[in-house]
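Shown here is one chain on its own, the form predicted alone, set out as structure tokens.
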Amino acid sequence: MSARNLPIFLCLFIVAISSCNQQTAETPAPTLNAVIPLPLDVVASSDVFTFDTNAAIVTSGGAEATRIATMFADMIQPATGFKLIVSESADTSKAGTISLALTGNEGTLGAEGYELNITKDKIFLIAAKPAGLFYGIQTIRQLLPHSIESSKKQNNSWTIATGKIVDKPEYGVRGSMLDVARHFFSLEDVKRYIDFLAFYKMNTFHWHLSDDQGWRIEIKSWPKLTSTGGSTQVGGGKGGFYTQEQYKELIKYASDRFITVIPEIDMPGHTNAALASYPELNCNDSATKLYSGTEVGFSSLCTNKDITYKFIDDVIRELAELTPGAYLHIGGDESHATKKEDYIPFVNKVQAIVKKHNKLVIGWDEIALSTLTPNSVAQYWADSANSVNAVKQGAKIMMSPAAKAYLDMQYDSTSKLGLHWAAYIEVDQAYNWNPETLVKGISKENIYGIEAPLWSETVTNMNDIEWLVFPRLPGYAEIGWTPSGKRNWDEYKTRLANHGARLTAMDIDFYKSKRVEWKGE
């Protein structure tokens, strides 16, 4: 090689070189560390397995199995072109077969755990319930590279790391609110919170439908709600409401996730949507104006009048023969317009309602000033000291504290969107809590769940959604799932960063938190 043509190699060397270093940033060998919540225990080998054109989906244990496995298939044919075939009791001898079996006994995995052997040849998912295998599937889709998540065909090769894995989750319940009455959100952005629920393993979705600004829901008894309470938001806007069919669509999309959804129905305040609505509920018989503020507190049914609980009545009948779950949210927050004296009894008779239509009560902490029914839960958001009298009369704490929990407040001074009332929340803050020993008085057998709630004050759109909830609700779902002895901030801060490239591929618009040394971006 002559002298003159050395430095033209040499660039091209390194050229070559970078080029090395940017695939290898890109697609990095596959590795079972790559989950998020953290597994209860992870065995890994030195393997891979190749999904190619060849594999099949083998299922046992009837149509939750099979459905299960086919919404897999059809959720990783646009990445990857392939068309798996689904199909029951086949021969699971063949290489490149997935397995998924349902068992039916419970065991030491319970209703939600999983068992995932994953070989160079096959891979092994079982469950004793439908939900294990789903957070099963998550699970595989998470081993998978990230460009999995992409609507178009890519050159991938399509590679996950051996070796097993037994998960099951620390609570029963783990969710997250979205309030649609300060801002009205979609049927379809409403769908798409639910699927981010739905891969990090989230199994409630807390759905607050009525506040001052608006009245989200159809109550057919009561149809001036949505006419007139549903008709504008925070700001002036148009406002909307759901229909109750589009609210069992909502239920059905939820309940194939095995999301359990409870509506929220906010009350005595927060409540100027029904009363601009219908002036029988005020105790002037006159409507309110309708709202598009922000602040809280000023509002209040009549609580010593019949219609105002023929209203709610009526509210509630409708609302529980749409809804499956068991609890539906009477709110009760922030009702500082309503006399103590007033507020208790009626609290005492709301939950009555609800019990005739053969709901349970959940509410938010301040419920706890009442005399509670047999299972109902209190949401602790502000005040532990009604939540700490919740747990004397015997009920459960849904943890959802302003302070940790609330995806509306701001990452810092910075934030672009959120609120900072409560507290200034960064993604390691979030993380970096234990239900168990936040409160002196709650303890874990007293803990229904935790729950990360996102109120809509400053939040107009789905980028804005994306933007305060990642990467935020990973860790609250890890919260929910993992065992607090294993979770660490270092260590879980490598998997986030991980799962910077993942969330640009589900076309997430995620807050780049400076915490994080974020991969494949």
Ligand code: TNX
The other form holds:
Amino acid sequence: MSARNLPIFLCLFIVAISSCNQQTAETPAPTLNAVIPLPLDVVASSDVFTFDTNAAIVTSGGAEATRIATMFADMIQPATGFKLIVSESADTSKAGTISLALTGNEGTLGAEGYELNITKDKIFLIAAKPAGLFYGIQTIRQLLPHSIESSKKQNNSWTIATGKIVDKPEYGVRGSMLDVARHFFSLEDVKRYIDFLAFYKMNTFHWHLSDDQGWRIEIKSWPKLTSTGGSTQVGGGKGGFYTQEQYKELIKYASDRFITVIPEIDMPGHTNAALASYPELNCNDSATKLYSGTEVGFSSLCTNKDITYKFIDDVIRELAELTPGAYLHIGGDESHATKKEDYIPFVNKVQAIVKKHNKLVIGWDEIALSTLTPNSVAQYWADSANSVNAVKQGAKIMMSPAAKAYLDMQYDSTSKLGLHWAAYIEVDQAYNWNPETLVKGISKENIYGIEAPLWSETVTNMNDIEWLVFPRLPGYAEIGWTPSGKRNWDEYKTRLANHGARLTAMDIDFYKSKRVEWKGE
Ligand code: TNX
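Requested next: the structure of the form predicted in complex with the named molecule (the form predicted alone having been shown above).
Everything in the complex follows now, all chains and molecules, and the chain you saw is the first one.
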């Protein structure tokens, strides 16, 4: 935003509590003050566009523009009752037109940026690439009244503040991880998780698919991984797993929302579910018992047996065939039951296997103890020395510092869910950090992306997920999207306060932090 426009913008921010705007009492207040992540450049004007049944969406630039427009029309239908017509046309002359155009030319917007121009009687959204249109749609959605999120028809006037937004992300990779191994979550739950990421313009979903307590992805060449290894979870419940067909369904669902899936098979530690399924993966040839506790660091694949690498080759081959994204996550964390002299050659061999199957490696920061292959990414979670070592080897870093970015950390000592081994993370602490300056030796150009992981030792259902994820996830999305110089907790907390009613309309059970003055609709 230019300095020239700052006063108007601030005016809109505080519109709810002041009379500095030119709205009349009947005109609903513009809702620019609730958009998360904060767009890069906003020039507000003091009018409103009103959606009504005459609104029609025209698209130009091809099938993807039309698909995205249709997603938008479908999304707003339940609350508005409008069945907006989507047509491929360059004619934007009619009042009420919402135009989505793909230019193909990245220019300054890049592959994920968009330009949104809202006037009194039309909306123009342009982007170079489909992802940009999709993010522009998320902004329009957040500019509409909160009740747009309702699944039931609302009697509302569907207005949007006029103005111009030019927006693009600071980081190219913005994501979250869901641990489906400690507790299993249905495909439907995982899709809802994907919806959350998409809503905040996040583009990466890290799927933690195996751990001591459960193996969750069907591997056809090693069927007992799921029939045995998938049969329990923390607390001893029945667990579960995804068939390869379901996995592909999720990949498609994510990719329709511009989200790349990074699947993780954690090894050589965190492997009890595999060790319980196949005796030959153990050094003593005897299967372990299934495990439903929450200890870490006690299991290891047998690193000096050939069968172990045959197993890994099969798993990586099947997973690589199912996964369009460039990266496969090999875990590598907390391998306390693997000797260091075994761990290093193990990780080197696994990197070679991943490469053989035409994928790139990402692993937790410990993998930097080995010799990282070109384009490997180390995920900083705990050990800054490992991460700096990765940088020195030329690797990039996925930033997930446990004490700042772990969604399973309790908010404070009274939190009903979560752990606190790394920190208590209140909503302001989750927001108030800068990936570029957090660790000496890791700077902007070394960063691959930002990721907030949710481990599920204490999380058993979707309500639990929502309570830990919200309201911290929007803050992580903003860290990834908005340049650090434009981020400020005092301003953000006002937007978040306004945003709370939207979460409620989305039927999200969120933590009502006392550090935010939540507003009603
Ligand atoms: C550490 S983070 C782990 C996980 C646990 C998590 C709980 C990481 C790479 N390893 O196995 O679930 O702590 O917060």
